[in-house]
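Listed next as structure tokens is one chain, alone, in the form predicted on its own.
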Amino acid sequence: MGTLSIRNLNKSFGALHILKDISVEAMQGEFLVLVGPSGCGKSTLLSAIAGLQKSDSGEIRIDDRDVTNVAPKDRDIAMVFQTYALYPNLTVLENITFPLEARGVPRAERWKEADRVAGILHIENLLDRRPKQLSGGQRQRVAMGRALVRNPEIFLFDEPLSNLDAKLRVVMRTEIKKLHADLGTTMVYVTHDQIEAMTLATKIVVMKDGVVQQFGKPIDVYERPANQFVAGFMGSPAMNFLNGTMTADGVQVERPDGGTILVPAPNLAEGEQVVLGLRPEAISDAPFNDNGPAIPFQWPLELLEPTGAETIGILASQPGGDEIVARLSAKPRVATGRAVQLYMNLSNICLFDAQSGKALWHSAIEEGQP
């Protein structure tokens, strides 16, 4: 079936608590992505699923079978490593078929499986080469082929694209997504790249300091972040955070020039200090028309960064705050160095507690968006 269930998993190295009561699930055919900054515990969690790292407590089940203390070779999983881990003295064909040879599978059957996998990955013309004769992308395909040939219940990927250049990463990301769609096999994928997470996942696990911050569908994590960390980590450019004060009519936000703007929001507690979360695409130099309710506001514009299809606008930060990023039109009619007329889309904003960072309200939920 290819299901995965992790319950209350803990792992420490001496006094360092790496995994803290982790509980996540992946159903048959899901693409589960573990994402978070370096040192958050995502690779340790993947190693525990693979059996390469023994957990201190908790349970790991594959197809409802407890594999917590089962050897890696008996878990019916296959892993693709960041460093490819190919045998340099073997050909591509020999590398791909090595797992089958270790199992004692006859040569004719091994070669038949290698041809099948090579066709899926479009590396039929590389079977006689050795790893040193391959590009990074080709080596990654061979590493994937070696995993595919085992026909496992679950595939594990440990940052497989991190050694590739930016253009090749996009190509290989698409190939992995196509592969998942074709095979329908459960996959667990580790990355620190939130764009990879959003584009590949059917479910995302956002981790920080060994703790699951949020577990859910990509769109839910993006539009309804559980806390300020998740909101700031997921999205590129990241979500903007503006300090504000609750009033009877909404959130009052102080502008850098000393003025204020009022953002409509529920009156949680008048006088309460909150953080207004606003995605860059929710700030534009033109009205949003039918894309939800919007309000005009004035804000100093410091810098324009044309990218072709759009222009990134860097707005002045609040005192003690971070810079604010907006997605403007390709040819914005605004000038830097002064306050300009902008528009704020209210259909997807968030409010966070100023002290704990916990989400208090999402406009996406208020509007009944799925």
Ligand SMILES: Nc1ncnc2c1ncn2[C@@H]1O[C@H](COP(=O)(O)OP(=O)(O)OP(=O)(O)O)[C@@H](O)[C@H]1O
The other form holds:
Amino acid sequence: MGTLSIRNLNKSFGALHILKDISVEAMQGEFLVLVGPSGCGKSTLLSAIAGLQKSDSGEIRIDDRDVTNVAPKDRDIAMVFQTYALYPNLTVLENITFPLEARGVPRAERWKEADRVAGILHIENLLDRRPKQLSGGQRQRVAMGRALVRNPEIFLFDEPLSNLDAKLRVVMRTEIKKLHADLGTTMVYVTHDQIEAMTLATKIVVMKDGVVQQFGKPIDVYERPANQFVAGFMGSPAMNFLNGTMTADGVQVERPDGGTILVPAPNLAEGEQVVLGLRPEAISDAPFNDNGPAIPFQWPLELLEPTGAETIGILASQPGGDEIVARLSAKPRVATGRAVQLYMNLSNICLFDAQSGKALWHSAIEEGQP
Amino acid sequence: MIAEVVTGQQGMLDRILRWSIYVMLIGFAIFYLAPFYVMVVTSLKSIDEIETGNLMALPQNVTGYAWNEAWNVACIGTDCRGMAPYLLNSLMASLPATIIPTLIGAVNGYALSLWRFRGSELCFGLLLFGAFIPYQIVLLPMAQFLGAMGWSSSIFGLAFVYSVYGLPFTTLYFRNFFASFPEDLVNAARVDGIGFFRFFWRVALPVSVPIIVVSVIWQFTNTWNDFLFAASYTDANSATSMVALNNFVQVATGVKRYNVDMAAAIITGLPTILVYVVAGRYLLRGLMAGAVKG
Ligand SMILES: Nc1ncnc2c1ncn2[C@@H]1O[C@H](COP(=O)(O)OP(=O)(O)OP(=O)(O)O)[C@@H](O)[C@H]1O
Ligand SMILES: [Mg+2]
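Given the form predicted on its own above, produce the structure of the same protein in the form predicted in complex with the named molecule.
Let's see the whole complex now, leading with the same chain.
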């Protein structure tokens, strides 16, 4: 029931190799989110799952059935498109029931199904309207309704929320999550928004340039990123990267105002250049009381940006390095323009190879095997 | 102050330009409408009045004589039944030659744009080629073909020729229209299992009304106004109104009855005018039709 398995999938457009050896698995009821920067091949992968585009090599199995060469309509999938793709001349009711009509379902039953779906999505009062007479959010619901009536094994979503305004996006995000909880159907969801990915997914596939960078549970992807790209892509504000040198006692990090700080870490290769990955929430102006081990350190503070619930602190960057961001308390008692006393939470830090960007070590413990 | 002066001058210039455009447009309109005006007034005058009076003058005594004559009595060759039967011939040739190529062109354009297949571009290229073959080249071979099929001198044969010749154009119109059709709609249909023809009837065709109008106007006026094919492939019985009008005006002996000629010409041209008036509203919209929004 509703399992998806992709093995060594490759796809090229002419000389452009878009999907490179993609392998991903989803169990029944999984909410699989494909996330990555624009142009990395997410939509192409989803099209391949839907069967809208033929892949060059590799295998796609749905429900343990090889569907690699099966037509889209026979794959038992339903898809919600980024543009919603509602049939412009048909009413909402006709849009929703059209897939059933094509499958020869009798009219009375079609209407019953439409009622059921309209109830779930709260669009009962829109059934007579045409797409042109709907708002973006309403169109989005209708597009989901058209997918829902089909009762497919797998739902495919291609950036369904990207055309909505920020507020509606959050509302619909929650609704989709509820829907998934109620239906328990396997879903594959494409987005380039890492927050959507974190909030919705049971498993995340992070892609870049057609290559799967990491495949795992959201918390693992967040706390134990496989490489510097994943670490930088997931999370907002993004993870801070500090250059350091491996020593016997840990990583020695140079401060922009001279001097060094020592971050305890296992000695992997003494003398090697490494990158220390530090989430903004791992830096605080107050001691981390019972949140695991922490060390105090001094660092110059440049700017404070209060947001109400917290204050974003901009720390001085290392020579040639990126901006360093810390999530400080709502009313931090620190002054800008000079080195201040900060604390570093050691339970959530990563080390990356300075050359390859590959992760060498995470202090967080793995939640579960993907 | 300076700014005001400038805008004042610009306002003046603006007005002058605007008025010269109006004057020019009105001039052109008069230029194009004048012949039609002459036709109408002449058709309502008696022969005496035409011979003695001014060409541009309104009729002194309005008479329906010429219209009755043209519609019911006028002789084409030796056959004196007026224009009516030939109008019917024209209609019987033009109607199928409008509907059939429009429908087939719609299916063609739909398939060539939205359900691409291997070689669909080549297919379209070859079809397009048909649009650039001058009529004169096919005149003889087509006559032989019609003869071989037993369709010579028949309205059916003429409608067939019109339909075949219309296809490249109607296909071109529909293909270009559907080229801007959202790809996701077709993808959605494919995922939802909505077949080629079901999608065509329920979504693609209803959405393409503007381009249907263009195709209908194009086919109807072209076939209705055609003289070359009609003159070549019809006989006295199957002649279209264009051919009949020509015979009537050219061949008539004795005194030129300008009023009857004019009435006959207006009758012949009326259906196309009608089509423009009814469908013209959509024509511009169709020619400028952009994307269909999902
Ligand atoms: N039909 C096509 N022909 C040629 N190249 C294509 C085609 N479709 C997609 N591509 C290319 O494949 C790459 C991946 O495209 P894809 O649409 O999968 O990206 P994406 O990850 O969905 O991006 P976005 O977040 O912007 O939607 C892009 O570089 C794109 O230009
Ligand atoms: Mg995409």
